[in-house]
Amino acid sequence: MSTYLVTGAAGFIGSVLAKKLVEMGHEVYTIDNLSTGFRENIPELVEFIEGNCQDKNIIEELNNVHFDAIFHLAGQSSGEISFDDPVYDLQTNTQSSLLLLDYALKTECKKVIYASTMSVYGEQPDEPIRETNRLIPKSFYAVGKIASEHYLRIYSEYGLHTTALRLFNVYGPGQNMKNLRQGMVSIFLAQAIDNRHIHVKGSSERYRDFVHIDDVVQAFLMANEDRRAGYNCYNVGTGVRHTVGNLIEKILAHLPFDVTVEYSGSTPGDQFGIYADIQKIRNEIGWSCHISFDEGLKRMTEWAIRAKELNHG
């Protein structure tokens, strides 16, 4: 049995992410604000810590526990809301890898393993985005990622080994229906729910990399697995392309009623379009997606009918 942090578990990621790492046999303790994510989301079992990880009174809650890895996945995780409150995004994003990455250093933990972000990338060419491309970001957000990478890359040089994990356009089952403004998938599938009327803020012909939920779990446990020393920084995505237009007609086919769909407005911070080259990962730790974007977005979508019919009786 080992000892984890996972920063995040009232989250969408963070919550499975633990409830896997629980039913391995694992203990497991989270730090979380409960500002985005649900406490009813963390699982039986996780040692629990309401505050915020760039807090170091916050931090030292953890009583120099010793954990075999450290997961950040705690953040304010949308390029939109970061412009609300720039100063926030920094300390939430940045800040707290900073402070964990310390906290790791002093109680001897080898391992610390970041959820970071494809908005790191910026505007890209339409082709398949390596790791090594021109990092051009758009947003607070991506800026606070990109420092974050810089910060685990450094701590390697301690004897750590990080590993920064580039998410794309996660979704899937549990993904917070009720936050508008963070997971495209979720977005559009909660007002086609709700509203039967979607609202799409851009082009139809913008496109992403869809990469479900349980894939992206995968990922971070095979992270951890590997035991080279070192920074390593790997794409999360699924390396197929999807158009906005796409992603709509799939959301409309899967649903048992009539939805209209209105294309005005935009969105700051937004990419146009991109998506992934996986060979790094699948090359140098053997993860590969393996639910297609059609099973995912069934499996998503009938989740979210029945919890809707659920929450109203």
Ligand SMILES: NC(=O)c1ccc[n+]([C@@H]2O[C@H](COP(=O)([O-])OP(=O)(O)OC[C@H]3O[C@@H](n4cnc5c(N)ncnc54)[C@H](O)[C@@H]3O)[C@@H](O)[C@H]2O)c1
Given for the second form:
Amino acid sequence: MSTYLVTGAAGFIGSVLAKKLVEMGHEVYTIDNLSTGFRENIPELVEFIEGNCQDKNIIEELNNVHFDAIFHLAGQSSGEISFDDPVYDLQTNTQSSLLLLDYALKTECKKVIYASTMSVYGEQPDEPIRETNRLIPKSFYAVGKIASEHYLRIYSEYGLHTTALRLFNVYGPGQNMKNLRQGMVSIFLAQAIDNRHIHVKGSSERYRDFVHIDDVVQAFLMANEDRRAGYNCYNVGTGVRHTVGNLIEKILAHLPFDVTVEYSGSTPGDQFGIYADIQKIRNEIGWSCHISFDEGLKRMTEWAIRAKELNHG
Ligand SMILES: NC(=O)c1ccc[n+]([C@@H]2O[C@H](COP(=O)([O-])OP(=O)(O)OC[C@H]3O[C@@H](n4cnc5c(N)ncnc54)[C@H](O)[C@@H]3O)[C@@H](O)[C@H]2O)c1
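I have the form predicted alone already, so could you send the form predicted in complex with the named molecule?
Below is the entire complex, every chain and molecule, led by the chain shown above.
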């Protein structure tokens, strides 16, 4: 049995990762401030500390427990929201990384795995994007994530094994359907189910790489198994390009009722298009995705409709 810290286990990705680790028989701790997460998402048996990862007093509440690895997922996860309060974004997404890396070093935790983002790339050519591409961030969120990546790299020089996973558009059951400023699939699906109307901010020609939550959690687990030293960063996507128009068509096809669609406005800091080259993660840690977009979207739509019915008794 190993002992892990999964920050942000009340959130979408952290809760699924924490649940999986508990099912595997491990001991799991979490820190979560419940800003976008829900207490009921935190799996049973997880040791929960409520508070901010950028708060030294909260980190001290870990009592110098030695973790086999720290998975740092807690943070503000929207480029758009980072424009509301850039200083808060820096604290929640970057200062938190620094404090956790420092804790890892002090307590001889050898491994830190970080939830970075495809947003670090900004505008790029219409081709699969590699980890070596130049980073041209368009939002404060992306700038903070790049800074965290550099902290990981510097701490690897002190002996930590650090990994940044640049997650592309993660979707799937459990995604927050109330936060209409984060998560393209969840936003459109929530609008469709709640209002029978989808408002798309931006062009239908924009494109993304949609990766299912179960595949993403597997990437975290495999990154943890990777025994190579130093700092590494990997794209976690499918390598498949889908336009926004294509996504909307697929959502409509899965719904048992009619939905109207309107395109107007735009979102600050939004990239026009991006999809991943996934050769590096495949070659170095053996990860690839197993859930096709059609299958994943079908599972998510069924889950979202069921959840809505349950909420309305
Ligand atoms: N969902 C995606 O498509 C996606 C893509 C790229 C990167 N990411 C990154 O993955 C991570 C998890 O994303 P998610 O989709 O699960 O988001 P989420 O909002 O569902 O989960 C984040 C969790 O962290 C908690 N939290 C936020 N700030 C905190 C802080 N300062 N201290 C303690 N807890 C805090 C929230 O309450 C929430 O439970 C984030 O770091 C995000 O930037 C997500």
